[in-house]
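In C-alpha cells, one chain follows: the form predicted on its own.
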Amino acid sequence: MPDPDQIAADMRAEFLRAWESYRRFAWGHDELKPLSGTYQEFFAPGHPVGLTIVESLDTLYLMALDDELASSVRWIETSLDLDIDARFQVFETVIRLLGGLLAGHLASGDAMLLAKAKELADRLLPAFTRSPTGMPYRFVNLHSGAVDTPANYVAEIGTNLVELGTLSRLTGDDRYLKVAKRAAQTVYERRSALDLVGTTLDVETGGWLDAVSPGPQPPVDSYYESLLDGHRLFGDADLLAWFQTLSSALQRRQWDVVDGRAWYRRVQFQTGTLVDNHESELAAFWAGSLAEAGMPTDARRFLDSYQSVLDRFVLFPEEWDYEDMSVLDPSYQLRPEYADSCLAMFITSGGSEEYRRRAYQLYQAMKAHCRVANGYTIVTDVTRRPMSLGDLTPAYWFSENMKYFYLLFAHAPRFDYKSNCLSTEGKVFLGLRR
C-alpha cells in the first residue's frame, strides 16, 4: 500500500469530488443519481429532507471540511421543515435523520441541530406510544402522527436505543430512552426456548408472523448491534445481558463452517431446523460487533469468510449461497458493512495493518468499477465484465463508507481511536473531539 497519509488524502479528495457533484445536481434532495446528473428522494416522493446532507455532518467534521459543514448546517436551519404530511419509515428515519442530526450536534455543538433532533423524535413517538405492545409501527406520518403497518421487522423494532438514548442524555428527557428500551425488551421476551428470534412481529398482538432466525442478517441484524452499542454508551446491564444471551445462541445454533469458512445458517427459530445457507453482504458488520464484544477469534474467522467473497467476486454481491457460492443477487449497492468491520477490528486490535490492507483492497475495487464522472455509483451485476452500472450514490456512501475508509488511514485528530462508539448507520456518538 502507499503511505497511509497519502491514502487518506486520496479518500478525502474522492469524497469531495462526489460531494461537489451532489451539490451541483442534487443539493437539498436526498440522494444523487450521478450518471443522469439528477436526484431521488428516499423517504417520500416530492418531500426531500436533504438526507445526504444530514447523514454526512459528522463525516464532514472528521475530514475537516469545515466550509461544507457550515453550509450544510445552514441548509438544515433554513430549509429542513419536518412538518411533512407523508408517511416516513420509522427505522430509517431514526438511524439516518435523527442519528445524523445528533451526530452533527455532537460534532459542531450547534444547538439548532439538537432542537431539530428533538422535534423529529417527538414526531416519531406516536409510532411507539400508540402501539399496544410498545413495539413501534413501521410507518408514521410526521405531520399528523398517524401510524400504519403493524407487521414490523425485528431490526426496525429494536434499533432505536443509540439514537433515542442519546437524545435523552442530551435533553434530560428520559421518555425517548424508555420507549426504545421497552421495544427492545419486548422483542427479547419473545425469543424461543433456543434463545433465537424470528424476523417479523405484529406490534399490535405481539405475535410472530414468521418462524425463521436469519442470524446476524437482515431483517434482524442491527437489533443485536443496537443492544451492544446501547450498553457501550449507557452502561445498561440489561442490554448487555440480552446481547450475550442472543449472541451465544447464534454461535451455538447457527454458526456453520463450510470448507473452512464460517457463516450463519438460517434456521427455524423454535426448532433450529435448517432453512437455507443464504448469506447477505449486510451481515459483514457482525465481525466488528464480535470483536467489540470480546470474541476476536470468531470475529477474525467471520471476516475471513467475507474476504474470500471479495477475493472471488472483486466487489460484494448482495446475497449468495455459501454452500456452493452461487450468487443470488449480483448487485453491489456500495454497502459499507465490510469497511465498518475493518475499522472496528483495526481499533480493537490496537491498529493491525491487516485490516487496513483488507479495506484498501475494497476501496481500490470500488474505484476501479464504481467511479464515474460525477462521483460513484452502484453496480447492478458484479459477475459481468465490465460490471454493469446502476445510477445511484446512496446517502450512506458519503456518511458511512467514506468515513470508515478515512478513519482507517487518516490518524484523524478529531476522532478518539481509544474511546469511541459508532451507530449501526456509522454516526459517531462517542469519540468526536471538538
Contents of the next structure:
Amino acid sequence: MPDPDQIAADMRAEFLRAWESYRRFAWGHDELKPLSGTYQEFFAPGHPVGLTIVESLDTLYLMALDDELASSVRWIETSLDLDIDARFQVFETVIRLLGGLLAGHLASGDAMLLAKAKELADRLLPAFTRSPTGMPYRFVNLHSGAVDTPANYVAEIGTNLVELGTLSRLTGDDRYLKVAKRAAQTVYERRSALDLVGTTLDVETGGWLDAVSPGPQPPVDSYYESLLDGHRLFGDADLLAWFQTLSSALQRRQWDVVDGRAWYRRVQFQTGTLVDNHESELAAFWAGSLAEAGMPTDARRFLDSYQSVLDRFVLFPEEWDYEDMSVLDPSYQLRPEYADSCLAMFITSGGSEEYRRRAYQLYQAMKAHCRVANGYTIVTDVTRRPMSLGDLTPAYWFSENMKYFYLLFAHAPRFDYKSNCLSTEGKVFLGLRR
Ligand code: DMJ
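Show the other one: the form predicted in complex with 1-deoxymannojirimycin (DMJ), since we just had the form predicted on its own.
In what comes next, the whole complex appears, and the chain from above leads the way.
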C-alpha cells in the first residue's frame, strides 16, 4: 500500500472530481447520472431536494472542502423548500435528509440547517402521530401531512432514534425522541418467544404481515444498528437492553458457519426453521456493529466472510447464496457497508492496518471498474468482463463511501477518532471537531 497520506489525498481528489460533475450536470437535483451527464430525483419525480448536497455536508467538512461546503449551505438556504406536495418515504427522509441537515449543522454550526431540520421533522411527524400504534406509516406528504401505506418494514419503523433523538437534544423538545423510541419499542414488544422479529408490520393493527427473520439484513438491518447507536449517543439503558436481547438471539438462532465462513441464515421468526441461505451485501455493516457492541471475534469472522466474497468477485454482488456461493443479484450498487465496517473496526481495534488494507482493496477495485469520465457509476453485473455499467452515482457514494475511505487514511484533524458515532447513513453525530 502507498503512504496513507497519499491515499487520502487521492480519495479527496476523486471525491472532488465526481463532485465537480455533480455540480456541472446535476446541481440541486438528487443524484448524478454520470454516463449520460444527467440526473434523477430520489424521492419524488419532479421534486428535487438536492439529496447529494444535503447528504454530503459533513463529508465536505471532514475533507476540508470549505468552499464547496459554503456553496452547499447557501443552496440549502436559498433553494431547498420543504413545503412539497408529494409523498416522501419516511425512513429515507429521516436517515438521509434529516440526518444530513443535522450532521451539517453539527459540522458547520449553522443555525439555518438546524431550523430546516426541525421544519422537516415537523413535516414528518404525522407519520408517527396519526398511527394508532405509534409505528410510522411508510409515506407522508410533506405539504399536507397525509399518510399512506400502513404495511411498513422493521428497519423503516425503527431507524429514527439517532436523528430524531439528536433533534430533541439540540432543540430541547423531547417529542421527537419520544416518537422514535415508542416506535422502536413497539417493534421490540412484538418479538417472538425466540427473541426474533419478522420483516413487516401493519402499523394500524400492530400485527405481523410476514414470518421471516432475515438477521441483520434488509429490511430489518438498521433497526439493530439504530438501537445500539441510540444507546451510544444518549446512554439510554432500554435501547441497550433491547439491542442485547435481539442481537444475542441472532447469534444463537441464525449465525451459521459453512466452510469456515460465518453468515446469518434466514429463518421463520416464531419457530427458527430455515427459510434460505441468502446473504445480502447490505449486511456487511453488521461486522462494525458487532465490534462496537464489544464482540470483536464474531465481528472479525463476519468481516472475513465478506472479504472472501470480495476476493472472489472483485466487487460485491448485491446478493448471493452462501451454501453454494451462487450469485442471486450480480449488480454492485456502489454500496458503502464493507468500508463502513472497516472504519468501525479500524477505530475499535485502535488503528489496526489490516482494516486499511481491506478497504484499500475495495477502493482500488472500485477505481478499476466504476471510474468513468464524470466520476463513478454503479455496475449492473460484476461477473462480466469488462463489468457492465449502469448510470448512477448514488448520493450515499459521496456521503458514505468516500467519507469512510477518507477517514481510514487521512488522520482527519476534524474527526475525533477516539469518541465518535456515525448513523446508519454514515452521518457523524458525535466526533466532529470544530
Ligand atoms: C444507505 O442508504 C445506508 O447505509 C442504509 O442504512 C442502507 N443502505 C444504503 C446504502 O447501501
